[in-house]
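Below, in structure tokens: the form predicted on its own, a single chain.
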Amino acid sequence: MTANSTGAARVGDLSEQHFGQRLHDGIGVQIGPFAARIVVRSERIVESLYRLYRDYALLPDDTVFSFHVRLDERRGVPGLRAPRVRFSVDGRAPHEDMPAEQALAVLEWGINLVIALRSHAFLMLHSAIAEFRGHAMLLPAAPGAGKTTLCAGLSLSGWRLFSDEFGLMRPGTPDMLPVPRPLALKNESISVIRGFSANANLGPEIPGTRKGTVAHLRPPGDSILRSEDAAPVRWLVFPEWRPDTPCALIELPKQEGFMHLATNAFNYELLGESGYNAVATLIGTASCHRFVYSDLNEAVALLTDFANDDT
């Protein structure tokens, strides 16, 4: 195994066979500020994980890990019960076993769940983030608002991916921390991204999940290699996908932006005063906008032009 120019060995430095062997016994990878220990006992997703995780840094076995997660495939009974997979964190299963065909989605959602439940050293916003010329654009939104699709489009158009799910801010600082992860595209968004860019590297389509059909977009390699490079928020943009609606970027009053941002936080109330101060810092330093769009090409072009003019 070799190290790349950054000095860290990456998943892609292993052969797929060696990666699968390591996964079976446990492999350490760096995911943003988190050190993850991952065990997968399901051969059906090794190839997909190898493709999606190829640029992540490998960690030695004696690392103090942020969390240990495991996915086990459990055999079915022919004619009676189909195979299932069990996700567990630190030896405990947070939910019921799921269909084995959904193994990749179960693992990815499970890792997101662990981050959401255990990362209270940060203000955690339910937000996508992309960076342009050293400045971060925060895209907070409820599920179904199109934030992942928009973030995927930006990341395939020269913006640096921070996350499509988590806005991590350490209270007392103005910077957001990157957590670049595979982007879980759902239903119509899958074909939208396939048509948007020939560089979109998507994993297999997984039908029948609780969110419909899901496919994961591999994060750009440069975004993963720069996982330690934080950036200050310059723009707060609250996206909303509306069919057959022209793109519109509308400035919001600061007080309205504050309420929207606090509403889209995982742990705002839990952090108390430090959470309030963190949101106040973001509102005080960033412009606030509502963004309505239906066409991804128009949306990415408008936001890129806006960011170009404002930097």
Given for the second form:
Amino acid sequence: MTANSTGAARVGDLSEQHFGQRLHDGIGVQIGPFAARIVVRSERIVESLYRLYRDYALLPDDTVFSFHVRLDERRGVPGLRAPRVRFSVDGRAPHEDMPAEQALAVLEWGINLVIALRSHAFLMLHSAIAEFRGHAMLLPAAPGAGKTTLCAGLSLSGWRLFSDEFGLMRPGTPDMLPVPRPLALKNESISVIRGFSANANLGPEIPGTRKGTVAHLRPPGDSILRSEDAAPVRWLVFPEWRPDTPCALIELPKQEGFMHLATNAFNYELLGESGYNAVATLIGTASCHRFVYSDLNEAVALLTDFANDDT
Amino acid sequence: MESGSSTYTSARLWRSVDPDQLLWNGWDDEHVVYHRPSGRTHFLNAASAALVQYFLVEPRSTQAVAMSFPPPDGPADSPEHHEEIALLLARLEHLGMIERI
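Given the form predicted on its own above, I would also like to look at the protein as it appears in the form predicted in complex with the partner chain.
Next comes the full complex, and the chain you just saw is listed first.
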């Protein structure tokens, strides 16, 4: 194993076989501000994880980890019970076992779940974020609004990926922290992203999950290498995918932006006064907009032109 | 909660709560207020914010408030207007932003 030019050894510095062995015994990787220790005892997803996690920095075993997650495959009984996987965090399974063919999605959702439930040192917004010329665009939305697709399109078009899921802000600072993760594309979004860019590197399609068919897009390497570089929010854009609708970016009153942002946060009420102050800081410094789109190419072009003109 | 008419006809006075209980931010005449004792966030329009921030810094009666905030299309001393003001005051009291003395 060798250290690369940034000083940290990366998953891709290991051979796939060595990576598989390390996964079996437990491997430490840096995911944004989180030090994760991951154990996977399911051979079927080693290759996919190797591709998706290629650029993540490896951590030594004596790291104080933010969380320990584990995925165990349990053999089935022919004709009676299909193989299952169990996701656990710090030795506890937060949900029932899932079909083994969904192992990759179960692990990825499990890591997101752990981040969502435990990261209360941050104001945690349910939001995608991408950065353009040193300024972050926050894209908060409920599931199904198209924020992951939009974020994937931006990150494949020169924007730096912060996250398709978590807007992390340390209260008391104006900056958002990157937590780049594989982007879980769902259903029609998979073919949209395949058609959008030849550089889209997707993992296997996983049908039949609770969210339909899922495929994971590998985060751009540069976004992971720069995952310690925070950025202030300049734009708050609430996206909504609406079929057969032309792109429109409409300014939103700040009070309405505050309400949408606070209700989109995972832990606004839990943080109390510091959460209020953090959202007020965001609203005070960023412009607020509603954004409707149906065509991803048009959407990325419009947001890029907008950001270009505003920086 | 008392009915509006019984509230406004009483002689009680209203005032803002201790300013340290509230954190204010405002944009475009709209206000977002954090109420420290409850940990809740409230959204106020310009008139409600002005009522809490300026008019009730000193104790005032429901009637005095009604006269300070006349309706756009009617007399300030009408029972209907006083009842509207009484309901607004009761609502602000419920939110912990003003108190009766």
